[in-house]
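Coming up is one lone chain in structure tokens, specifically the form predicted on its own.
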Amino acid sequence: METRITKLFGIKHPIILPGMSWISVPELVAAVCNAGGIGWLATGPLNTEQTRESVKKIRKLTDKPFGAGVTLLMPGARENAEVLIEEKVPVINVSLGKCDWIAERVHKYGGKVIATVTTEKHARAAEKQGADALQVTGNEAAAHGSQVTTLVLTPAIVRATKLPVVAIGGFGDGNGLAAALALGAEAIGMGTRLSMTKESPVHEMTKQAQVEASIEDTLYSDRFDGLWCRVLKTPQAKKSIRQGINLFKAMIEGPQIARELKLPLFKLMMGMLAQPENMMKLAHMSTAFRKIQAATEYGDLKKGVHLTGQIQGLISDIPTVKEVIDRTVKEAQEAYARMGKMMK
């Protein structure tokens, strides 16, 4: 199966592992790359030393192309981006910020940049800023997706730019891959599906909770971490959304998180004051940080909140990454053969 995305990134299958904090770790990224797809290392929870070590670890685990993500709104993202550029990571996924300065430097060593967007306006802007491809995240996706569904958002952005599109949100099998290609996308991201595999670091209790959940068992709100975000429906998730931000807790945990990421607290505070519109978002994120980690790493759904997509309701097993990707490609081929017969 060959598309502009497979040719751009030098991969066999048009399947992407998005950069999910505490999930898209070196082992899972490498497993996806070795199976013919490509994955983005999640650098959000990492300091610069951890980011560099993670890149080196991926290179030990695979000789295939790989990528890494930077969420520019997050503290420490620019520093992590510098590390990725120094390490000449083949693909950098940029979200929540302008990619122009990253694209300019990445292109100098022959790398590629894919920008995550949720609107036509942002898609056109990313194209002008030098992005090589777009990662389009629809409403069905885990975490920060658009308020527009993937079914509508994908063709809208395909029409809005000339860049190849990776569609994310609601994809977990070959029927979804076939549908995305029909909509004009040239690859899919399967975050929730690939997070529910044997190689995924997600705690087994959380994986099982997702297997047991239905397509309706998610919540979508901007009161959890300050951005519109989809999470697994649990009593704790409902409580977190109902309560909204706890400024007192944010004041306590923010500095602790800054220390873990090895960020000077003064620099963090000055950055927040320089961009007051982002101050509340960062405060929300600091309180959400621990809850996401608790659910993902420790399986604590009583205190933690897990990010998941609506596709969870169509997932009933926890196979290997290779099994997922091989099955997805086979199902997509079968879907196109079946549709071909219908067109006669």
Ligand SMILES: Cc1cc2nc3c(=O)[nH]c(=O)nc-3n(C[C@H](O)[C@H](O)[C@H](O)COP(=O)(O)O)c2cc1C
The other form holds:
Amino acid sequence: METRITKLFGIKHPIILPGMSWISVPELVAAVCNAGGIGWLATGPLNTEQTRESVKKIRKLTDKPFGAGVTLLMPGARENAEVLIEEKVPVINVSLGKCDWIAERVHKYGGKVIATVTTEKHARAAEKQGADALQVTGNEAAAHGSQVTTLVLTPAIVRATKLPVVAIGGFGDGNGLAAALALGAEAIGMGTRLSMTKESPVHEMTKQAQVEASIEDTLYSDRFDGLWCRVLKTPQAKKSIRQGINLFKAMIEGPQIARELKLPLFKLMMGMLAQPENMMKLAHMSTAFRKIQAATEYGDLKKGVHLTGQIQGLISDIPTVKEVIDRTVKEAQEAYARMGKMMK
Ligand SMILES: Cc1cc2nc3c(=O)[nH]c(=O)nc-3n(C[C@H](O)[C@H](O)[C@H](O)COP(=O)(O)O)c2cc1C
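Having gone through the form predicted on its own, I am curious about the other one (the form predicted together with the ligand); can you provide its structure?
Below: every chain and molecule of the assembly, starting with the one above.
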């Protein structure tokens, strides 16, 4: 398969591993790259030293192109972006912030920038800011998908700019890949599917809970980390929705979490105090961090909250990354042949 995305990033298959905190780690990123796709290292929970080490580790595990994500709203993200630029990371995925200054510097060494967007307005802005491609996250997605479904959002964004689009949210097999290409996208991203593989560091108990879950077993709410977010339906997730954010607890836990994660505490506090809106967002995010880590790393679904997409309901196995990618490409080709016969 050849699309503008495969050519832009120099990859074999139009399949992307998006950034997932604690999951899109060097081993998983490299596994996806070695299987012919491309992955974004998640730098959210990493400080600058850890980001640099992770980039070096990916380079040891693969000689293929790879990328890394920065969520500019998060404290420490700009510093991590500086490290990625210094290390000349081939692709930088920017979300929740302006990508102009990153694009200018990344282009100087021949790198590429892909901006994550969920609205036509942000898509047009990212194009003006110099992004080379767009990653579009529909409502079915794990975590922060749009209010609009992938089926409608993808063609809307394809129409809004001239940039090649990676469709994300609800993809887990080759039928999905064929559908995304039909909608005008030039690659898919698979978060839930690739997080449910042998190489994924998600705790086995959490993976198993996802295998057993149905397409209805997710909750979409803005009461976990302050942004609209999709998670696995568990007692803790329901409780979090009921209780909402405890600002007092968040103000106490936020700095503690920042210390544990070696995030710049001063910046976090300044961010919190600068404007009430920021304060709420950061407070939400810092308390959500712990719950997400509990489910992902420790398999604790009593205290933890796990990010997952609706596609989990169609996933019934935990294969290797290569098996998922090979199977997805083969199924997409079969779907194309099947549709070709129907269109005659
Ligand atoms: C377990 C898990 C953890 C995730 N963590 C993050 C995260 O830390 N930050 C983020 O912006 N998106 C996160 N995501 C969302 C993905 O980047 C991606 O947008 C989403 O998984 C795509 O939808 P899909 O799951 O239907 O493939 C996560 C997704 C999963 C499944």
